[in-house]
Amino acid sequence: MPTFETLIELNEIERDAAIDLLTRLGDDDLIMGHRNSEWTGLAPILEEDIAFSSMAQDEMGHAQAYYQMIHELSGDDPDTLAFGRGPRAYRCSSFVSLPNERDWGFCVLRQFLYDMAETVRLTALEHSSLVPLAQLARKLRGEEKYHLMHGRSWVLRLGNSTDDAHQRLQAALYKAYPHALGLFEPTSADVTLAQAGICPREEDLMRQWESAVVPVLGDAGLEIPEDVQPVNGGRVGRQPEALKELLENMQVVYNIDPSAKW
């Protein structure tokens, strides 16, 4: 298995595959960060207001790191990647686009499922043959550790709370699970990434994720959905209407003057 000490060592096919991966990761984190930020001033208690604001900042910072790596590979500007594209150019999963609807149970469940997926992926990427990506993964996983602890504690807390809280969380799981599986939607880059040792196949990561989330959901007394079909399409630009609405809000300042320097 080759080792790529620098980004410029990738051939054209490997470079395009790496850009595909980094775009997915960056877009997921950017949109998830924005959804988390929507709880600022609205969370049920002040401590959670601060927690979700902090996690939003982390996720957007992670997106910037991925976009910066894309810049080094392709020359694309990170700010333009974040704010200058329309919905069909994004490669995020529908899972991160789903609106919050001020549903606390759904949002903490989504945060847990998402951060477990990130933990599984970043753990794998720590051993990536693409050394700059492996180094970045080690840094980001240290931050994600606290996000995962936060989400896990809330899932257990609500799942083992009142009947009403448990039922709401169960309903949220039925809604979220198919979209969560879409985080592992295969792409045309999978074979190249796996053969080059840059990132494992998505199906392998999904199995690891399910092995990690199922015990926690069981401890929360939740019924795991069976025979669920993943909601795919986000990795090829088939985005839900919710993403269009989110981008209209997120990009409003940038679109006033895309050439402005801050």
The other form holds:
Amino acid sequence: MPTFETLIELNEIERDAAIDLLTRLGDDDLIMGHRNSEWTGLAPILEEDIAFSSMAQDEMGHAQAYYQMIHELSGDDPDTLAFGRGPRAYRCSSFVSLPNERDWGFCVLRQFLYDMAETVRLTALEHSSLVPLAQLARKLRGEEKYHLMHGRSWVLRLGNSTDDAHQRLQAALYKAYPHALGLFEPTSADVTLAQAGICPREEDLMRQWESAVVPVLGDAGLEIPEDVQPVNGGRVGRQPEALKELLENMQVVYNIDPSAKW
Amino acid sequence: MVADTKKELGGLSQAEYDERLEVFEARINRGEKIEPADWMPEEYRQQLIRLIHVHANSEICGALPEGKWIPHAPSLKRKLALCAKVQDEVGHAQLLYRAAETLGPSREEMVESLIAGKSKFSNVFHYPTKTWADVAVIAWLIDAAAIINQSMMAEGSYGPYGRALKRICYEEAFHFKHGYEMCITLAGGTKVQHDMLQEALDRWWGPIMMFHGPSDKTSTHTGTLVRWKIKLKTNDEQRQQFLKQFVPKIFDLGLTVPDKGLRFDKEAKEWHYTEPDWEEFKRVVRGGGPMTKDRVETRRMAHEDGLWVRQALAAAAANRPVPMPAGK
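To complete the pair, please output the form predicted in complex with the partner chain; the form predicted on its own was given just before.
Entire complex below, previous chain first.
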């Protein structure tokens, strides 16, 4: 399969498909990072306060890197992408928009499911025909490795500790799972990306993800939800109220004067 | 010095106590550091616990007024920087509770004392953050005032506190630069931005002037703290240093300071200023600040919400230790 050494080698259809992919990845990371940062100052122990802030910065930094690549493809400014778009222009999955609701058990489980999805995707993208993306994936996966270690050890620890913790984690899993499947909602770019060797089909990534998370959840003594319908829609801009509220909060200062330098 | 209670003598005779105190003070005068296992007067221990505990509380409560603005930060760069800054503050709390633990109390006890309203935190964190410019003013001027205080305290006689403070000051130096850069951006931005910054400075000036504590004329703690080199400068000396360093920079940004009595005395080479309202200071640090209840309540909520996690951690550690995950 031919490789694209630089972004300008993509044809128009491939370019649009790449922007679709990068927007999904950037938006997921930005909103996940935002949700993590909502724990700053409020986590159950100081060490986890620090860990969630750290992951927040990593995820938001990854969003910045994806937006920068979009900038090179389309000319759109990364800050305008983050702060100048309304919910319908966002392409994140509903999974990352789900509010924290002061439920740290849910958040640490979500983080684990998310980090596994990222790891599966980034591992695949390391072999992307789009060389700048493959290079970026290698860099980001280095950081995700630590997130995954963190999430996995917490899921195992909480799942195998008190009944209370176990029940909380199980409830969180039932709540999170359908939305987590929505991370792999295929878009109209799915076939183009796979044929050009830029990114595998979403259904392939979903299978890999399930075979990676299920054993860990099993080791944590958790029941895996069965016959679950994915919550889709985020990838085409059908966004929940929670994202609308999040963006209103996120963009409130920027909107005082979007042309100003802040 | 004559210890006047049995407790202070720690079971020693007066002569033994005096002898140990003499050795202790001689070590301090030679510039040696006191370590956790070393003998120390009970008053030295209690003063340090009080100071470090209040300092740790201030870091964790200080994370709240700034952390509130992370979701609203208006650019990716600011969002990342603010999240990193508040993360540092929480990390400082962790370091400081650890340093205080070397003197006796546990972190759990100290946090519980904070949420029961029994221990204090810095006056500045009892006030609300009303606009984005508050974050800039805090990161620049409050962190600057904190650096003046903490770099002095870092040279103090108690080893664990001094070492924690050196790391803290190193990080605060980044916050301060980040805050200054935000202030420069707002001061040189649109009229709305400039006015927002001035309004924030006007509100924060009073609390900032109180930050280093009561005037030397009335401060009750300073004497012993200075003699045992817990503290190397008085409150007024720190305040003067702050004014000398920062008033010219504030003026350079085209901002004004809301104190009609503020003027530089060229002969004495020092700033004259209107004494802040020390009654307000006392009221605020004793729990009567505009946001005191809110801060303590938020900490209480976070602590109670997290109880099941701490219980699960303890159970997991006792029953089924989790092996280190494979690093895939």
